[in-house]
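The chain that follows stands alone, in the form predicted on its own, written as structure tokens.
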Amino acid sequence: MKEKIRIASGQGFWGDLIEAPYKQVTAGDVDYLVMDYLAEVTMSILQKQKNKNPEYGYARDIPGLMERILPVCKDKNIKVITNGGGVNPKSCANAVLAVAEKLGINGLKVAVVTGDDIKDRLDEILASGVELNNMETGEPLTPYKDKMLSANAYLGAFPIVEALQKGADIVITGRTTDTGLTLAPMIYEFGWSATDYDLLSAGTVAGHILECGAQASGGNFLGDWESIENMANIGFPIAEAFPDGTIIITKHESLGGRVDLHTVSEQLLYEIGNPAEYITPDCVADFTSIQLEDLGNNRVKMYGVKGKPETEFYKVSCSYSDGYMASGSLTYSWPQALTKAKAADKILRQRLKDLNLNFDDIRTEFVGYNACHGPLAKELPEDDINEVTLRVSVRSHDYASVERFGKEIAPLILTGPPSVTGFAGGRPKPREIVAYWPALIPKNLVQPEVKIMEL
């Protein structure tokens, strides 16, 4: 058993900064580079994507970054686990070992988990009685069945720390949760088992300081963020784990940001709903228990953190097309620029109300004035304010709708207040609607697998 290791968060979303994992590798010692490239909605434009060409469906970012860093990798044996597969693993492991056939790395081995896709098993759930109701409004799936984009259970750690028994070099899942990409290295070096409670816990919650990549070490930080240093070479967050379930949280030295206790806290109370029961597949974390310790020099302790034996389900993330939307939008410059725009969103709502067009919602944006903080937003002088972006955005079931709204936003250039600007990138389009659907499902209809592909 290793006497510690260390974990670096390389992504924290798809579209994440592209540099981070590289440096990672490159700026310092580690073992494992871990990254979450999945959210509830990307899993659907996965889904999409595959759906015209079935070797797509996973962050395509992986195979050009791989060629980067797999040398790296291999030279100082440092294992990558992501979930970038999303509905495709298999078709990225793939595009990975091409990469590195192509620099000619022998004997990688890639592990694939698959079987958190259930979107074809949907008719077969159903009928077994379990009705994977909406966990929001309680309402069943079957309704909405021949609309779903996609269907996926969060699988956990277990099936990663499988596929490191078996020899792996990258782990590419499709979706596993978030924790369980930085939990699984430490049930797999230092051989906890599957009712270690307390230990899955901090292992889990340092899976949920590292998730969101930059955002642990000064990113998005809303302390005094002014003081973060050199966050054009930020550093991503590391978890510096121990057997007893002890973590450290740090980054590398060479690289921008900070790591302290209120950058650290901050992130714990990240997309948290109530504390004390954080619920993953592999256990439920008590956020209460949690005891941070500031070490100084961008190292935080974190320890004592107990936990409970997991629920009986997974979550299911479903998405499903729900009508279609558009967005358009001009500037007001001052003089009256607020007055310009309130009068241009009262010209256009009168037009499409003569045009009889059938929307579901009409909303109207004042960027500038009350975008980010809607009717809270203070009233302002009108000679206080350069200028005002009218943005509005419309949806609906009826596709012509939507396509007609986009055709009546130019002419209030000329047909509509004075002093207006910003108009660029042709006539909104009318875009497709995904909306997402949280559900329950027993964990015995959840089969994960796990496969060794190599060179």
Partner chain sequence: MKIKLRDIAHGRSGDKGDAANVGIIAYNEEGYEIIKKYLTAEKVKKHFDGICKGEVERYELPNLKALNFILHNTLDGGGTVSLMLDAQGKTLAAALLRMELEIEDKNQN
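If the one shown is the form predicted on its own, what is the structure of the form predicted in complex with its partner chain?
There are no partners or other molecules in what follows, just the one chain.
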């Protein structure tokens, strides 16, 4: 058994710093590179791409990224684990193998984890009596069934462990939990069992720290953010894991950013609910048991993590089409910037009303004045504001109304209050609203599958 393994976070979301994974595998030693690409809305976007082209449906940044990092990973024996397979992990794996072939890399084993996608099985699942009620509203799914764009169960770490046991160099999954990507190599390397709940929870907490990339190493830090050094070349976090569940969070020395008690604590608090019950398919981790110790030099030791057995359910994330939205902006300058923006908003709303358009909601925000903190924003004296951006957004189930709204923004420039600018992006186009449907499914209705593809 290895004495320790180093797991590097390479992406915090799809669209994160493209250079980060490359720097993680080149600026120092690591054993694993883990990359989280999937947010709730991402699956529906990928499903739409797959509907248009059956070869798509995965994070298409991956082949280009692999072209850069595969030679390094092969050379240094770094394994790559990602959920960027989206709704088409197999196509993603094919694309990666094509890259390997082009680079002349032989003997590469790419594992594909599937079984999370239950969209085509919804009828069968609903017929079995599982209603997939919305966890937030309690509504049953059946009336919405035909509108569903995607439906995926969140798989845990163990299918990835199986892939590693089968010798995979690269593991590509669909909807696997962000935390499972980091936990899996620990289970595999240290032989943790499925009932070592404290250990599984330690790995899960490490996964939570790594899953948002540099947000754990100085990015988006609300403490003394100005003291974070070299953010331009920020180092993404690395989890140094030990067999007893001790984890040291760190980063490559030569890269910027900071790993200390404060930066790590902020990430631990990010998007959690009840901290005593952080539920994953692998375990229920207790965040109130986490002990942190600052070792200095960008090293934070985490230990003492406790956990409980996993639940009998997988969480399911479905998405469905729920109308359209559009958002348009114009910027008004001093003098009376805010007064002008407010007058323009009033004129626009009158025109929308006279056109008898149908909206579920119209929202007006004054960016530069109070768009972020609303009534909490400090009231600035009218004449002190240099400029304010009027941002108007609409939501409707009627496409034509949203489309027409987009045509009513630009005319305000010549038919409304003066000293207005900032309409360079063209007419706001209606965007489909993809609503999110969280549900639970008994685990026995989902069968994860692991397949090895080899070059």
